[in-house]
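Only one chain comes next, encoded as structure tokens, the form predicted alone.
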Amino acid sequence: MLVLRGASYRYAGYAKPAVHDIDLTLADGEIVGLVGANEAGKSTICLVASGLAPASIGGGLTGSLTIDGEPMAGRPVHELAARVAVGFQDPATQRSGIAATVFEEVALGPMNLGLPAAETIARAREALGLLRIGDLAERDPSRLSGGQGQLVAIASLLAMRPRHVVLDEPTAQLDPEGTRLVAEALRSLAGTGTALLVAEQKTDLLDTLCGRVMVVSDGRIVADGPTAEVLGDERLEGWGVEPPSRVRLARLVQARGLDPALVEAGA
């Protein structure tokens, strides 16, 4: 489990925290969905649930982090990334640099946690197999398009098999293709017991992949509960979230005078 509590950071540098007072509770096998406007403190909530912010980052921060009952609280980045790993938008920020191909890329994880060559190879194969990329396996890792790019990074955390993990925008590269492949991959990790965070604008795959969501405005989380209930907030808009498309339809269907249940009938 991960834990925030009272969770305020402050970036180096600046005079005011980024996000303030963050109570953030992940249950093992729990997917949590976290929403805003952009600048509303999404990226930075998700650095602070990782441990970057401030142990990779500098800065400042108030209140708690804590995973499976331990304090986070100047521990060292090696040790933060064994207990959380974490997936950006820019898939380039997570190439290693140093594999001359897609498979030697997605093993490095599983290698770096000292596992037999054999339990090695079966993990990348299976996080290829997961994410149906096996095809590029040979490929060079710099010569990936954006999209390929953000599918190999995501196999990589998968293939270390962690406990939590926390992606910010992991699917903001792909098309619907490659997005229901993630959310496919990030459903078998959450029934392995990982706890997972995910930062998305894409509140269609949110509505389906997670069990509660958060939304965040001007650096605090503003609602949290069931998914249904926070995606189907009047207030939504207000704070910069589109809702989803099956909340849309809804609203329009009544507006036009008839039963919004006729949308979920057909659902």
Ligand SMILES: Nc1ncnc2c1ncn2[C@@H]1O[C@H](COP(=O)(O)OP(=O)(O)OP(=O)(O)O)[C@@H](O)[C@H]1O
Contents of the next structure:
Amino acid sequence: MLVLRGASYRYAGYAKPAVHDIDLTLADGEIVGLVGANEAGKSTICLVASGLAPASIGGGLTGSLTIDGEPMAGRPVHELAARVAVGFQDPATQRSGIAATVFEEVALGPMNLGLPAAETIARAREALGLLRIGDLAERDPSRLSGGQGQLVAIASLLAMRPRHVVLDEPTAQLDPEGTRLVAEALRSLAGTGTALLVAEQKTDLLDTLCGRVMVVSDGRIVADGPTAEVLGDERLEGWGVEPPSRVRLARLVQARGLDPALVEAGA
Ligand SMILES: Nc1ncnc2c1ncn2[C@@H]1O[C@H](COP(=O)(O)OP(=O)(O)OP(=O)(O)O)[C@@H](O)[C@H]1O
Ligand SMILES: [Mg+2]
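Mind sharing the form predicted together with this ligand? What's above is the form predicted alone.
Entire complex below, previous chain first.
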């Protein structure tokens, strides 16, 4: 379980916090979505929830980050990394830069955890298989398309079987098929008890993936609740977030005087 309480964070060299008073709880096995307009504070919240802000990038944090009941203030980056796996918006920033092949890249995580070679290889194979990128195994990780790079970055993360995961727009560069594979992989990870925070612009993905969704606007959490409730909130567009297609369709149907239950039932 990962808990942020009253967290406000300002970047180094800035007087004002970028995010204010963030309360966030990720229970084991839960997938929580985080949506908001550009510049709203999604990436900043991801950095704070993973402890990288301030441990890695400096700046000032008030409030607290607690993981499995232990306060994380003052912990070194390597200790945070062992507890929370983080996926960034740009997969290139995540590449090790030392692996010659995609297989090695994905195997590095479990290897660094000190797992035996056989277990490391099995996990890397499994992660590549889950995302259907086994055919990339022998490729040079620095010579992939954006979408392939994103899938490799997520496979690397899955191979470590982390207990807590923070993902910043994990499907930004993926087509619908890639997005679907990532959603499936994240669901199966949550099924093993891992807690996930997923920042996304794609509300259709969050609609099917998350039990709970939070909306961030201007650095503050303005809505937090069950997915259907939050993504169906009339104020969503005002916060700069496009409702999922299910909600847009239901509204259209309703505006025409038809029964919205037709849409809810998937008719
Ligand atoms: N490294 C940084 N240093 C200073 N300010 C930053 C830094 N990164 C982000 N900010 C500021 O913090 C605020 C929130 O930005 P953030 O990147 O968290 O938004 P976001 O919701 O992730 O946006 P996007 O959808 O564009 O990814 C913005 O005002 C932004 O300018
Ligand atoms: Mg961002």
